[in-house]
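Taking the form predicted alone, here's one chain by itself in structure tokens.
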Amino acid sequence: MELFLDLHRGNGAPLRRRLERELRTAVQQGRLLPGVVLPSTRSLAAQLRVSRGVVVEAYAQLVAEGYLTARQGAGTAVAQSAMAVGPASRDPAPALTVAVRYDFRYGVPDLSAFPRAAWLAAGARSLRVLPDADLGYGDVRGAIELRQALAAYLGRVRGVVADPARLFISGGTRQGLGLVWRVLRDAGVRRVAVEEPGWPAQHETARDAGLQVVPVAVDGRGLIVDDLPALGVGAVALTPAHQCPTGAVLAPERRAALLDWARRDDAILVEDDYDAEYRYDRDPVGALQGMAPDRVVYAGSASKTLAPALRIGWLLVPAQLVEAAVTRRMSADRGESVPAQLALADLISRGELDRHLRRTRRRYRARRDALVSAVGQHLPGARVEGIAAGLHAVLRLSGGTDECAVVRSAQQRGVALDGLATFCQLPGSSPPALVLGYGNVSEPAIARGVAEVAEACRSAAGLRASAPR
């Protein structure tokens, strides 16, 4: 193994010091990553044309400083706790990372539950009958087999009006939103409303498409529709089934008012059917699209139901936007992996997706119950908000809590989570809260992790109390 090290810099210093400096800098700048195994002392000495003793002493010093680790039979490697400090850092010591013990980041399903055997069987079946011609460039909307399967599935379980000709397969919801915004911009839309707080991709993709983004507040009944007429927007992005992140459901009277406004102002609604598959104490609500197919772009993905790594999403667009969406898609790319689309189509058609959802619903409900119980035990001053649905919950903190300090303190304890401020465009627009994803955390780990969050809250409160006034 070779290393690029320049021992000519600082010729006045002893060779050992120069070697220490070069290795230390390589770790600090991220050129040598955690876990990388270094050459043996004999090999590196030969590469650098120095005595082996110089390398032995340099390695020993950096092991003592925590940059390297050395184990008998395993050689010398960059320590897992060492990471780049970046060029702007004034601290010559490496930043130390804390291993994530409890991962409460939102939006991640139980990755161990992915139906590997069913997916492999579906892929094998679909490839065996795939004509050679279908391995070429196909329809930019996606494989017709998946579009037909999705149209039937979405009509059955979500109440949408789904014509396969109006379905587009995307590389996830974010990519789909990027396409939608560009199509709408071509159609003359210049301003778009997004939820506040809301999924960051809503406003990020809209801004990337050159649109002006206007935040609209949400409350316990979803998007505040009465605020829309004064905003002069041509489109609204929202998550009506399970608002991201607050967990609210758009109230029936607001659904009706929203559709009335869209028809009256000739506006388009972009519905992200976020977490619609997971309801634990109530019947599911139908999609907005089924009430107004000519006014709603419907977006969904397999990221929560199966796994984010599949990178399969879909868009169901109104008839008047299909031609423009095809043109835009052709100018961007030629679509997603056909074998993956065919595997998902087979999974849906054979009922495997329905069976998978029934299994995971039971698992996620138990995990949400474990989260609520742990919060009641360890954080009696906080409350869980949002309906019993989806893969995350909002933990509202007591007034005056420093949300950022809690998040930092939790990270130092090995707990990964998001503060509600991450979802806000306007600083201070929401009271302090944490967004806790429980989909990929076992029930025992949820209890232990919430106990650590409670400690983080107490630590942040202590720092606040001791701060000079």
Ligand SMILES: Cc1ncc(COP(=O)(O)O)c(C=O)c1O
The other form holds:
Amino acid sequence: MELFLDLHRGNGAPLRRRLERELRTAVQQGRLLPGVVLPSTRSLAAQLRVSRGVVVEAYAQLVAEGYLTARQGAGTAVAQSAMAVGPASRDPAPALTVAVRYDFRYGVPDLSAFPRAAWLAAGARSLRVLPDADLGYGDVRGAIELRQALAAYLGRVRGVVADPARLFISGGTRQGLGLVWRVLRDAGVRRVAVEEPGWPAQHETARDAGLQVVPVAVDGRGLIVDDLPALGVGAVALTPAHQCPTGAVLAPERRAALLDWARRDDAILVEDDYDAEYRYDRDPVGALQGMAPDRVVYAGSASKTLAPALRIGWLLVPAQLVEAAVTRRMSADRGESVPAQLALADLISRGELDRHLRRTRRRYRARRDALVSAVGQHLPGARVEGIAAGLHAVLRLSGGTDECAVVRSAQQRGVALDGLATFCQLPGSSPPALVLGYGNVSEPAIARGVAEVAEACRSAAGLRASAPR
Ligand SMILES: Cc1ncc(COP(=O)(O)O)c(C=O)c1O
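Given the form predicted alone, corresponding form predicted together with the ligand:
To see the whole picture, the full complex is given below, headed by that same chain.
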């Protein structure tokens, strides 16, 4: 069985990545139709003159992303849900009264790692050549330079089917969600679903836009998609690559079921891809958007990769919602700072963001390892949950622990952190757990901070701190 794949494109990238991308693109563009059985790994490896391992890994990655299915005895085939949609071109922290010694609060990357010199150079370079005319009111969607750079970046790194015409630059994801919900409300949506537990901004922004919000539970395989059809919602917001905060990846069969549901019920999926660049044990699964650009609003931002203070995010909107989003945006504001957008465009186009990601990925991985090891040493009754990814981890406490008392006791010791309850709308819906952001904490501080958390757990349990350190 022959398969036409051009592995010369993107020369320089590792073979496995090129093969993955070629296969993904072939499915996205409808060259490989649902149900088509692919050559065996041995046969494709021989055809492409690559080692079999390259093909095995590429197939495995695309199975994880839901583009392919692998069945014992039946080989690997294009998933039925991986439907072609036409060519891409067509288109909380509590107030503390004590000094914070260890800051595990959620959501912050290593602020000392911000590439100041590269940012300054990018800003200077882009501003020097900026025509005077571009300092006026521009396209409300954002500077075309950034939209083009992001379209290429997101296609390359996240498997997103991006078209600059459908990209909107926002003042971060939170602001972007506000726009999305208003556009959906204008289109007749009244009820939406969000993850439980989930990022509080999901439900806060939806309520603020006048929508009814229905929480949907999450388990170890991500959002429980089977619960959606009964809810009568017109959209769902979710974090499929790394559920916030539990750290689960949306399982392949749920990705497929979610897309089926969205098509059947004419619903919109709001995919928040907030920290997908940071996965430490393997490549992240590709974005859902790549499988259904007509059903998914894709949201991302520079808050985890660079710094929240930039306040730069992006929304990739299905073609049918672009006009409504432009109208809504025009009535709200005139877009974001152009010089800042141009600096980011320059940073991305010159490969500086990629370099920064390589550096910070190593750093965050070491911090996560330090966290896991400190938990093993000081908190043997607790468990770090979720995949090795992102800038935070959920620490499941032993049953019966009073989460609120642990958080309070930790705060009194100068350890700032959140309990899982901060991410829940329904009181008592999750067993006791802590959410530990490790992105902005050094490895030695992580070890000492976790030892303090262990003390807080003992003190909350009313025990004397007598356990061995
Ligand atoms: C799930 C999730 N999405 C997005 C963001 C980024 O939000 P923003 O871009 O508004 O800074 C965060 C930040 O903590 C987050 O937790």
